[in-house]
Structures are given as C-alpha cells and as structure tokens.
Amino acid sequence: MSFFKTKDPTIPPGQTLTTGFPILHVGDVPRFDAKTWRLTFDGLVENPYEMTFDELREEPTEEWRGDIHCVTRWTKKATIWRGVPFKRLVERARPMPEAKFVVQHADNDYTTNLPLDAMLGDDVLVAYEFDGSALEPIHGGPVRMLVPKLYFWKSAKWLKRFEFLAEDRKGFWEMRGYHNEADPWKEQRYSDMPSWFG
C-alpha cells in the first residue's frame, strides 16, 4: 500500500491519495453468521422490520462510483460499490414525520448519527460488494453503510440497525469530538459543535 501527496483538485483539502485500501475500525472483525444476522428498521417509523440477510440480497442493487475519503486523511479514488439504496429500505419502514435523525448501529457497539435527510441521497446504499466480489470483513463485510459524500466513519461497518428519532444523537466517535457533520471538502474532521442547522 502506498501514499501519494497531490494538487489534484478533485480530492479534498488535506487528504492523501492511497492505492491500498487501510483497515480501520473500532474493535475486533465480528463473526458473521448469515443465519442469526439481522438488519432491523426501528424506532420512529410506522412498520418497524427486520430483513434477513438473503431477504437483502432478494432487494434490487445499484452500483456506485467514486471516491471515499477517511478522516484520517487517506482518499481512494474511483472505487466500485454495490448494494441496496438505503431510500428503498425506508419507504418500507415509513419514517413518522418528527423522525428527523438516523443513528446507524454496528458490531463492536458502534454507532453514528446522521440527519434522515443526509441519508436519502442517491448514493448512500447498504453495500455488500466492492469491486465486483463480496465485501470482505475487515472492509465491513458482510454489510456496512455507504455515505460516500462523508468521512467514512459516517459509514458503519458490519451494520445491523437503524434507529430513527426526533432528535440528534451523537454517535461512538461524536461523542469523542469528531465533528457532527463530517463533510471532506470542508474538513470537518474534529469540533464539539455541530451546526446541521446553522
């Protein structure tokens, strides 16, 4: 795995472009059992529901090109995901209209915030590919969250549930200073003041 620094406008300010894929996350890779694994809906929503991980694979994909960027300052550009779009899997849930927030929920009790809004863009999917073959665990396989547009630590690995609600919630690297809203070309890496609203 090698780092490159570059002028390339196309990349945010003060990443480093990687050819590699670097392996970060908050504790051990779970053991994945395709039997007992669940992806739940809860909360705030009129059909709270559970999907098998068959009954995701049963769901039309999309794909999705592009870059990602971590916070801790590497991009990889031109990535190749696939997986479901996560705006389909919550027309099913059907948000109640004071559901303004989505808290992702992983192995290894992770979680992040983001507002529902950020979360229903076309390409934030439930992703179980990259690059043409099943994502692999330490990639956050069988299944993590993408929501390319953020730092990557807005994409949970080894998601298992959305939780809606009427009010933020800081999530496990929120809590510890991250900032709220994590856009790359403004490098909100780290701040205890979030500001979705100005």
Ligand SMILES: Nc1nc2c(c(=O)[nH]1)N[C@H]1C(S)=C(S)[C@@H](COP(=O)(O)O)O[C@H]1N2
The other form holds:
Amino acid sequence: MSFFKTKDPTIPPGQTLTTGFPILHVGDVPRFDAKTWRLTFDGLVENPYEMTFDELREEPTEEWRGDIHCVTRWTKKATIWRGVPFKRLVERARPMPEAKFVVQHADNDYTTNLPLDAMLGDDVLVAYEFDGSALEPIHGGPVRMLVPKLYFWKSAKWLKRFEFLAEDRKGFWEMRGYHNEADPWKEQRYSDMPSWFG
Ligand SMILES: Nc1nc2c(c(=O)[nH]1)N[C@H]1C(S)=C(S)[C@@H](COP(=O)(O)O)O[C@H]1N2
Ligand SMILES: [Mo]
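How about the form predicted together with the ligand, since we already have the form predicted alone?
After this comes the whole thing, all chains and molecules, with the earlier chain placed first.
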C-alpha cells in the first residue's frame, strides 16, 4: 500500500480512465427537426449566416482522434470524431476585428464561452460522427461541438448557434463556478478555489 496514487502521465492530473462513454447533460435530450434546425453564426461578424443540416454535411470534413476529459474526472481514450472544422465556418462569417469571444448556444439554453483564438485549432470540429457512425442524440447528435483540448463542458451538445462577442460572457457552467479556461492539464476545474484544492 502506498500513500501515493499511481500517476498515469498519459492522462491529465486527477482523471480516471473509463471504457464506457458516460452521458452528462442538464435537461432532456431535445427533439431534432431537420426542417427547422439551423446552425447560426451571428453577433460581431461581417457576414452573419445560417446553414441547414444538409448544407453542413456538404462541407469537407476532418477526423480527430484522441482523448476526451470531463471535469467530473473521467477520461475516455482514443475517441474518433468527424465533423467540419470550426475554423473553416468562421472564415465564412468573417469576424470583426473586435470579436474576441464566442458563445456556443445549444438546446435547453445550454451555453459555454471561449476566446475565439482557443477555437481556431485544427482539432475543433462541428462534429456529427462518432466512431464512424452518426452521432447519437444522447451524445449531442446530430450536431455537437468538439473542443477536445479542454474539459468537455466546453463542447456543447445539440449545437445551434455561435455568437461572436467583444467581451467575454460566462456560459451555463462558468456562471455556476466552473473555471473559465478549462485546461485539463492545468486542472482548471473550478474558479475561486485555492490552488491546493483537489
Ligand atoms: N447542450 C449541452 N451540452 C453539454 C452539456 C449539457 O448539459 N448540455 N454538458 C457538457 C458536459 S459537462 C460534458 S462532460 C459533455 C458530455 O458529453 P457526453 O454526454 O457525450 O459524454 O457534454 C457537455 N455539453
Ligand atoms: Mo462534464
């Protein structure tokens, strides 16, 4: 027996591996209607626009493979996602120079906020496939965000809208004390917690 926890350097500090795919969300799984669903880009952009699910699926896609991390301490290894790079869709919206932040809006009024810069990586996808199949409704399908470098609450399920802002505005969990930045390697779980708090 040891006082020290075994550390696996391949997963962020304080995380535990899961082989399943935990389900985590507030509210009920919303009903999807392809006739009315739109993905909207608005706020401080030169070219606000919206796209249908069919239009989204006409865009070139990328695959991302890697590990995802939830603030409730599970990490799931080697997940496989496919979707449209967010960067590509942003270019079309043409953010104004003062647009520095983005709020993802989802069904059930779920929101989460990030600096625009943090969302321009090649690994940030508007995702609609998981493990080679259509993303299941329970995991945010048909369309969810994937920002895999950050704790998973920064990846909105049932995505509907990107709002571009000059000033940061906290999202659903950020307003309730979750960390604004959410880097799992820095254990940015909650704000206003002393750094020694596990
Ligand atoms: N719309 C919406 N998206 C959400 C959430 C939510 O409550 N509503 N929860 C977040 C949290 S805390 C996590 S860990 C992941 C969980 O995704 P999963 O259920 O596919 O594992 O979704 C994130 N996206
Ligand atoms: Mo989470």
